[in-house]
Every structure is written in C-alpha cells, then in structure tokens.
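Next up is one chain by itself, shown in structure tokens, the form predicted alone.
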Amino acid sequence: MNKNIVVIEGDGIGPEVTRQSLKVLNAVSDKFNHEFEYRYCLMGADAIDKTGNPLPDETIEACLNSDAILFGAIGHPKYDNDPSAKVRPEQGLLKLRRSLQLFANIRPVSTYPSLHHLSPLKNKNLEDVDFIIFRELTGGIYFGKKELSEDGEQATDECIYTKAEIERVAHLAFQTALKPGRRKKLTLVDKANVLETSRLWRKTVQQVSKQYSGVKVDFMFVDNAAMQIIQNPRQFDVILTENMFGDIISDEASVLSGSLGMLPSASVGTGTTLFEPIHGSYPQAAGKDIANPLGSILSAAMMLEYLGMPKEANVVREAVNWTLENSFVTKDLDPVNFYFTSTIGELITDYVNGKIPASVKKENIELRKSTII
C-alpha cells in the first residue's frame, strides 16, 4: 500500500518525538511491504522564523493533497511571553484546522498498570479506564470575534456555535459509541445552566440521539465532569463536548495515564486527517533527548488504523505496551532510571521488526542505543 504523508515537525520537542514515529513507520513499511512517501512542511514558530508566516500556503496545499498528516507540536516562549505579538505560532494551527475543516478532535484515554503509581489517583480508580473524548475543533470561543477596547481596559471573546456544527461532531461520537469494544454510552459535557451555546448543544444532541437508540446518553456540567474524571473515570465511555471544554478536560485526563506525553489524538473532518500527541512543544526539553515520544508514536498507530492498516497499528501498540511493562521509559515517567527519546524510538522499531525477544536484560541496553547484545 502506498501512502503520501505530510510531516510537520513544528517547534520545541516536536521534531524529536516526530522522528521517533517516523522510525516506527519505516519499520512498519519494511515489515508489511508498504510505501510511505513523506513531505516535510512548515508550521508554527519554525515557520514564522523561516517565512514570517505561521502557516505557509505551501503547507496547506500539501496537506490537502496528502493521505494523512503527522504533526509534532507548536509554540515558543518568545511568543508565549509576549501578549502583544501580532503573529503567533498557534494561528497556524487554528488556520490549518479551518482550511482542512478538521471539525473533530478524538482523544482516547486509557491507563497502563505499570504507570499507575505515577497518577495521583488510587490504583482501584485507574483499573479498566478506557474512554474517548470527542472535542469540537473549529467553533466556539477560540474562533469567535475578539476585541480589545481602545484604552486596553476591556476585552471580548465571542463564543458562537451553529446547530450544523454540533450535529456533525455528534454523529461521529454516537457512531463511535456503537463500535465493537465500546459500551454504547455517550456523555455530553456542557454548561447548559449558564451558557446559551451549551443549551443549543444539549438540545441538538438530544435530537441527534433519536437516531442512535442503542446508545445511552447522559448530560454533565463541565465543572462536575472535571471532578468525575478524577473521582470515577471508569464511568465514561464516549465524552462529547465543545472546543474549550474539550481542550481543558482532555489535558486533565492525561494524569490518568501518568503523563501528558502518553496521549495521542486525531483531528478529523471532511478530508485529510491530522494525527498528533496532545502535549505542547515543551521548549525546556528541546534538544535534550528526554521527551516522551509515546504520544506521537501512538498517534502514528491511530494514523495506520485510519489508513486501513489495523494489524500494523496493533503491532505498534503492542510494542509501546512492551516498553512500558519492561520499564523502558523516558524521564517524565521515571526521573532516575530513564531512557532517552531516541532509545525508546529504537526499541519500538526493533520490536516491530521482530528483533526483540520476549524477555530482555536491561543491562544489555545502552541509554542511547537499543542494540541487544
């Protein structure tokens, strides 16, 4: 199978973690006789530095003509610390979502027994956690009109949603709730007791639910949902919510797995789909070979599944599980006995290639190499 993949490494640790995913994808292509053709494109602070534009037209064109997009991260302190900056890295990502009509972000959340000790939750609350967050991605307050008064004393961010915007992401969430392995339950997270947009969300989802009689639907205010994700995360199956709420609660849910670096995501729409880890650019770790690449590698696994390669995706996930079970982890997961970003990438690559036996002696694996002696 031949596929054209746009690679946007981005800023901070983006290039480092993305390169590990590419190692894994190359191993998949060799083992399963696929051909992946990569086209590297610019976005974010890197693009601003090189072109003055956070999202060059060439990047949009390449993405529109690709089979999938693998994305790292964007952001840089020189923009984060300058509220007056007119051109910002995040503008590129928002524009890309609009240009590609990526209206839904899908973030699976699961836990790993070997990482339970890293979560602030008790082990009993982490067992069998497996839910998916559907976040609307191109509407709401992030895309609404923004105004600052002339005297700089008052600011406004407008939040707008249409029924059609809500319906299209709701259908995706309901369809996922009916898939094998899911529990046929959908929770809408909103703030319908206060916000008019949330009342439209609730009314629209109630109407859409009539087409999915096999799915149980419940409704939860976002403040309660934030608490319930910590108190009893097992109760959730599919969570559906608007843009800003989804952004916040999905990052909150990352503590369940032990690290923000563990969670993958897919942004889907009417055409090409984008795959990225949910973490930011983490510039403090850039170039140190210590960032966790598993969120990116698991995003690549989601991409393989999207491209019609479920067997290949499962092999990658098996490899990730193997590294975790054998305590081959990066500094965010174990600050004392840790392995480097590149080492984790090589270990997973070797596993995919069948070079790693069922049991391995750690003393035979060097910090920056996965060569087994």
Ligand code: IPM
Given for the second form:
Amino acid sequence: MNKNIVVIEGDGIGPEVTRQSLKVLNAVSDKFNHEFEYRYCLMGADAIDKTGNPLPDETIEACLNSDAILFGAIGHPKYDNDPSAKVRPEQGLLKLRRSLQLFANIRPVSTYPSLHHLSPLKNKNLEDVDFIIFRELTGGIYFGKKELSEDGEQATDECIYTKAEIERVAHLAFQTALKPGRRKKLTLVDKANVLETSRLWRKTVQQVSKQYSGVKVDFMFVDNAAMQIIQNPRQFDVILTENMFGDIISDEASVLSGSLGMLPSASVGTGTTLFEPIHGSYPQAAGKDIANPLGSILSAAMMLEYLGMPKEANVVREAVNWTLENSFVTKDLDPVNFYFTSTIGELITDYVNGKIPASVKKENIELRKSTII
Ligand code: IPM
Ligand code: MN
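Could you present the same protein in the form predicted together with the ligand, rather than the form predicted alone shown above?
Below, the chain from earlier opens the complete complex, with every other chain and molecule after it.
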C-alpha cells in the first residue's frame, strides 16, 4: 500500500520518540512491501519559534491531504510558567483537533505481566486489565468561551455540549464495545449530580443505548471513577466521557500500565486520523535519549491498524511485548537497569525486520545500558 503520512515531531521528547516510530514504520514498509511517504510539519512551541504561529496553515493543509498523522508531543516550560503568554503551544494542538474535527480520542489501557512488579499498585489489581477510554475531544470546557475580567479578579471557562456532539462519540464507543474481544460493557463517566452538561450526557447516552441492546451500560460519577480505576480497574471495558474528565482519568489510568510513557492514542473524526502518545513533552528528559518511546510506537501500531494493516500492527505489538518480557525498558520503568530510547527503537525495528527471532532471550544480547545518567 502507498500512504502519505504527516509527521509532527513537536516539542520536548516528541522528536526523539517519534523517530523511533519512524524506524519501526520503515521496517514495516520494507518487510511488507509498502510505501510510506512522510511529510514533516510544524506545530507547538517549535512552530512558534520558527513561524510565530503554533499551527501554521501549511500544517492544517498537509494534514487534510494525508492518510494519517503521527504526532509526538506539545508544550514548553517557558509558556507553562508564564500565565499571561498570548500565544501558547497547546493552542496548536487544540486548533488542529478542531480543524480536523477529531471528536473522539481513543485511549486503550492494558497491563503487562512483566511490568507488574514495577507498579505502585497491588499485582492482583493489575491482572486482566483491558479497557478503552473514549474521550470526547472537540467540545466542553476546553473549547468554551474564556474570559478574564478587566480588573483580572475573575475568570470564566464555559462548558457547552450539544446532543449531537455527545451522540457521535457515543456511537463510536458503543460500536467498539460490541467488537470481537470486547466485553460489551460501557461505562459513562460524568458528574451528573452537579453539572447540567453531565445530565445531558446521561440522557443522550441512555437514548443512544437503545440502539445497542447487546451492550450493558452503567453510569459512574467521575470522582468515584477516579477511585475505581485504581481499586478495581478490571471492571471496565469501554469508558465514555467528556473532554476534561477523559484527559484526567487517562493520565491516571496510565499508572496501571506502568508508566505514562506507554499509552498510545488515536484521535478520529470526519477525515484524517491523528495518532499520538498520551504523554506530554517531558522537557526535563528532552534530548537525553531516556524517554519511553513505546507510547509513540504503539500509536504507530494503532495507525497501521486504522490504515488497514492489522498484520503489520500485530508484528509491532509483538515486538513491543518481546522487549518488555526481556526487561528491555527505559528509565521510567526501571530507574536502575534501563536502556536508551534509541536502543529500544532499534530492538523493536530489528524484531520487526526478523533480525531477532522471538526465541532469543535477553542473556544472548549485549547492549548499551546505563545505570547512571
Ligand atoms: C492530552 C494533552 C493535551 C490535552 C494538552 C497538551 C492540550 O494533555 O492530549 O491529553 O489536554 O488534551
Ligand atoms: Mn492529557
């Protein structure tokens, strides 16, 4: 297959993790005879530095004309520490989500037995955890009217949802709950005891659920969900929620996998789909070759699947599993015996290329490893 992929490396660790994904994608295209053409575009702090604009029109144009977008990370501390900054990197990503109508952000959460011992949670709570968060991505408080009074004493962020916005993401979540391998359960996470928008979510989801009689629906307040994700994560199959709650609970859920650096995501809408790890730009690690590239590489695997290459996606996932089972992990997972970002990228690339048979164990491989950085 021939595919045009827009690559937005973005800020902080974005470039170095995205480069590992590109190595892996190149191995996939060699092995399976595909042509991937990459077009590099700017967004975020990087784009502000180079053009003054967090999302140049050229980037939007290229994204609209591509088959998929692979994105790294966004954000820079110089803006985080300056609340009065007029232009912010994150505006780029929010505008791109809006311009491409990427209304559903899909974040699968799973755990790996080989990482259980590294988790702060009890092992028994981590077994068989496998759920998907559907986060609404183009509405709610993120996109409502924002105001600061003239005297600077009062601020407003409006939260608006329409029934149509809720319905479209709800349909995707229900359809996913019915897919083979899923457990046909959907949990709506909201705050319907307090918020009017949440009551509209509940009512709308109840109505939509009538078209999916095979799916068991339950409703959970977000504060309770935050606790249940840690206490009994196995109960969840598909979680559906609004923009801000989804942002917060997905970072929380990443702790189950072992690290925020592990979780991939797909943002889907009416046109081109965007793939990105859920982690941020992690500026403290930028350029040190220590960031976890798996969130990005697993996002690339999701991309392959969405582009109609499930076999290829599975080989990438198998390669990721092989590294984890053999304790080839980055510093976030093992602060003592860790491997570099680029080393993990190379191992996964070699595995995809068939240079490492699955039977090879860690003892047979000697690699650049660090215990001090
Ligand atoms: C995410 C990020 C973004 C969000 C930021 C960078 C705007 O945290 O993708 O989860 O809040 O949506
Ligand atoms: Mn987030």
